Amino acid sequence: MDWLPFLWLIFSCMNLTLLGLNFYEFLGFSDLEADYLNPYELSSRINYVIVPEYLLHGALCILFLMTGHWIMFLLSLPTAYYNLKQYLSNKHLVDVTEVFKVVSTEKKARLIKLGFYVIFFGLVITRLALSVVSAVFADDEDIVAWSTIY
């Protein structure tokens, strides 16, 4: 049995979180603009999952990385370095006197880390299917040759 389409499912499920609490840290800016939310329950929930995505998407990048997937690593590495280089300035917390300042340029770099997540799921689900089909057909060697070319 391969372990490649196995690989790739744990990918997707990794980039799926990743999406979906980057959906919800931009939900949440949302929801301050439009006066849904008062800062301090923005910043506490914002604060709970912001170094946990963090850490999701190092994790992501180093098992792209150790399983050989180089593109797929180069292609992850901006937004691992945006996201280390936010941590390492400290300005990766929401603070709660300053949020009104920075509402708008955080939803922009979350609308923009929304896009890329969407279109690396996009290419996450391709590999997925492309070695699932190379697993099925692993007699044909047209199939197993196309499937590798990405």
Contents of the next structure:
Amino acid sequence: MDWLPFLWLIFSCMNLTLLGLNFYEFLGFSDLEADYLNPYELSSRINYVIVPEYLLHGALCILFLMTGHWIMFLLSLPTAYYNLKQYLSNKHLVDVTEVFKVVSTEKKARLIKLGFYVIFFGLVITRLALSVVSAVFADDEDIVAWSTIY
Amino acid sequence: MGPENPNRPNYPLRPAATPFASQQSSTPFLSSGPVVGSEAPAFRPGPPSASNFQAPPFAGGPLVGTEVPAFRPPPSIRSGEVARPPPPSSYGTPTSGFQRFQNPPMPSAGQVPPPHTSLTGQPFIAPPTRPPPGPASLFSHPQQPLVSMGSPPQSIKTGQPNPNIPPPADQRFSTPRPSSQPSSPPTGTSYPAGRGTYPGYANMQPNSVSQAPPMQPASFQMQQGGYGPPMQSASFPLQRGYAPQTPPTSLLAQQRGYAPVPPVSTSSGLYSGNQFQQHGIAPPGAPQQGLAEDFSSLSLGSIPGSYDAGLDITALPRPLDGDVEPKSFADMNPMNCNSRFLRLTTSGIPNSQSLASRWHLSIGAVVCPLAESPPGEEVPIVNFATTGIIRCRRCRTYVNPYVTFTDNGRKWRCNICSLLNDVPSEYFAHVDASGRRVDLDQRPELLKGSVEFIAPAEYMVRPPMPPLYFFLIDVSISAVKSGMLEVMSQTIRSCLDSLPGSTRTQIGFITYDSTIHFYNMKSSLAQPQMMVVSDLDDIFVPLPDDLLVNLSESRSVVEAFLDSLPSMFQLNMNVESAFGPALKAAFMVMSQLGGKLLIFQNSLPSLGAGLLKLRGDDIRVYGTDKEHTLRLPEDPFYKQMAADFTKYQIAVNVYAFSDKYTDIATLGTLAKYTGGQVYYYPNFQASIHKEKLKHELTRDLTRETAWEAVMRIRCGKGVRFTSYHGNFMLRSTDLLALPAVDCDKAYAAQLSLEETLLTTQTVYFQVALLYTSSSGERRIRVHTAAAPVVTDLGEMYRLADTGAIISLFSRLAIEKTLSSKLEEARNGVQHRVAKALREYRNLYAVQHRLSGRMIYPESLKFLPLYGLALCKSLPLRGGYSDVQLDERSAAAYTMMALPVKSLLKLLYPNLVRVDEYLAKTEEFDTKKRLPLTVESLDTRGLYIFDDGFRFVIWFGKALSPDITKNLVGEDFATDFSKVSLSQRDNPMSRKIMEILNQCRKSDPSYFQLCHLVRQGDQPREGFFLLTSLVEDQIGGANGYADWMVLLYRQVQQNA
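Go ahead and give the structure of the form predicted together with the partner chain, now that the form predicted on its own is out.
First the chain shown before, then all remaining chains and molecules of the complex.
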């Protein structure tokens, strides 16, 4: 039972990274809107991180599945599907020539994703805490019983 | 009697105003017009001083009152002085609807607000101004039965019985009469008559003479066509202007009114209305006439739902005079820039978001910053040598005629953000009593809507670049075989002298087939040195410089190169095209300076990066969700290249020549995002297309070009430009990057309201184009315009500009074809037109019985037709088989950049008959255009069809062989596809060439190649001419009449 806290630690780290990446992208788009950034720079910045972001999320998703965290896996699935769809229809990269036409929708998408990751992060942190608690007080019957509810 | 008139009645009449107001308030339509008038009584009675009169809002108000919305004659400017003399009053008064527009200029600003505040306070008291006309019409009432001639026209005009009116009419009878009588008994009759609201026949005549002239003939004809022959099912109560006041029309109208043969159910409705009105209850003409004159209408649908509805095809409106720019825009503010630079889809900006949402025609602007000015109207150049350019501190607006100087000339108020700025001491001048600067007449920037500032060093990020032309030339076998190479070399050579920039101009060449050839043109060489790079994966530039040379220094080398170019590759059998790598090479050479890159491409890029597949025009894809992908660039390489080109100030013009699929959709992106242009010559043959290529390439090389430009459109608080459409790339949300601009490029932008309610009276627009001129000066071209804020939808319609709307629509529709099916794009256009007309109808449906009639504002009378033409234009037409994909894409790229005038000509081309002229000696009149339908073509005639891009000369079957022989020579019986029209030694031939040259000269941006077509010579005739006759039913598309019926039905739905 010792590995569980570590697993959750890894999950929370990944989640935090995703959160950071999304925030970075969101910031990029708002900077573009406010004219702090030109489209060339924006597209090169975002296109640089977008594929790693998708891969990271995919990894997180698969890791949930492998470790048998069904609920978490199902929760992360919609975003994974969205990412995959974007990737397959070749819309994931920022098109420098038309970026101003999509900037508001992209911003909205990033904001939703950001919200999703924040909630997800809350869940992951809770589970991390619980797993730590349960590992430390492994003998305490009550807590173990309580943590299994999740 | 004149001068006192407006004064006198005022006192007694005032009381009468109130009853009216309350009644009238129920008619929503009056809201805008009369509003202006309403101010009048509020002010007048007190001090009838001269100053009051002068203030525009009052002038018309008291005189006309409710007719306000009715009249829309041109002389809006005069309304100021008009108040006094009665004859002009008939002129001036109508304009009161426009008066607001005179508010905007700042001088009057001080005077205007009060009325307006009172306005907003009680918007519905509008009609108090009516009293004067009221009594007038009352006076006439008793006469009406006697003057039977007079009333019918009126009733026609008003047409629809208005249930609301009669009771008020009664009241009017009682109230105003006593009051008006004392005031001016003698003038009573004649004076109201001058207003034209008066139904009295005798009085009408002078009136109509003075007022109607422009409109009269038109309406007269219309009526004749519509009503004259009773059996005609189509009636056309075109309720335009003053028609009914003219005796002849009234006669006709009467005829119709009493004609017992009303096959059209709807018109019978009208008749009853007429009679109803004639018999006494007769609502005062004023309000109704006002309403009626607001719109034009078209009768259709005798039997709802039947196709052969009584639609008189000849009566449909057609833009046979070409594009008529709305006068209102320039007229309402003489300081506005000319409409060739900036056109708004409607010059009335809605004051609220809710109003804007009811305007379905997109609020926006079409900007052509460098439009060619006719001689004498050049844009003045201003040099603030030491002062620096005067701009607003906050919003960076350039100083313009609408800024106001205050604090005795020490401060100026920005018209866009209303910030008070300090006037630099060098720019200081005293201000006289009226707020004008004393040095005004020496300051073109304060007088003219368009000026050009010379920009100091702050406006440069690098020294101004020299004009630079770089040529990327395909020399594969097809280029040589088609003769393109030869024509192109000759043309460039002949243009060397006239390239802009005199001694600064730089030039360079790269040719390519499966390898890339660089040319060292160093001035010390006698012959150019050719260097071949065959490593396509890792392109490098073999020489650091000397690939791009100063033209005047290396002139002889360049000439030697151009002379030898065709022969150099004469025996080239290479079929490959390493376009992508060549593009990269050109980029590397040019990136230091920027400039213009001209690409001559003859086949599909087949080697290296950016190679394109023959994805072709697949019929199976049409109608599916993937249809649009055909029109999208296939390889992101091209978009990336285009973005890089723009970044380094390189504009790309693509000349494509192939007879096979070349994927213009992909190649064109290079031009689209760099502010360039696509020229497409399908199946280029030097023998046929030589002149066209020569002319267009010459034009491209020699026209005045602005380099490394950026453009921004500023507008007042509360509104914002949200999207831009055209060939450019956005560098930030509102900054258009334009590596090269010239007079043939226009840009469209859409506007949205940011605030729910606009509090200002006027919205100002300022287009600023910062560029480097060919002479190496950094300049800023500034166009400023003011547009009034309106509170009423009818007003917006009145100020609409069909040309700008269609220009914007076409761009939106073309953009839509890139993300959805053609069908959907066409439907989009149709829906928008229908929605706009429905909204317009809703404005009037309450007061008028409109069944069986389609109504539209005078300003938009051509909108349905242009909408139809747009749906039939190359980019949107039909489906797979109708237009080749490459042609479609090329036309789309072209239309995205076309200025309004050329676009309208392309959509509704000119068709003129010339055989009669050829036989006789009279002066040729290009104005005699014909409707674009097969019916216009007489088998005995010779016609010229001109859409600005090509001529089609149509020979009727029964055309006298004499003419044919004179024009095309002895071989007139042969196949016309092999015959070209050239000058022959006979007067007829000379004459027709003269006509053609005249047409070409009128718009030199493209060259119209002549296609000769003989009647019945299929498929040639169909291909060249019949598919372009937009009013006919072609393939599955609607004809004009059907289209109108279709629109009418859509308008009816949920109306």
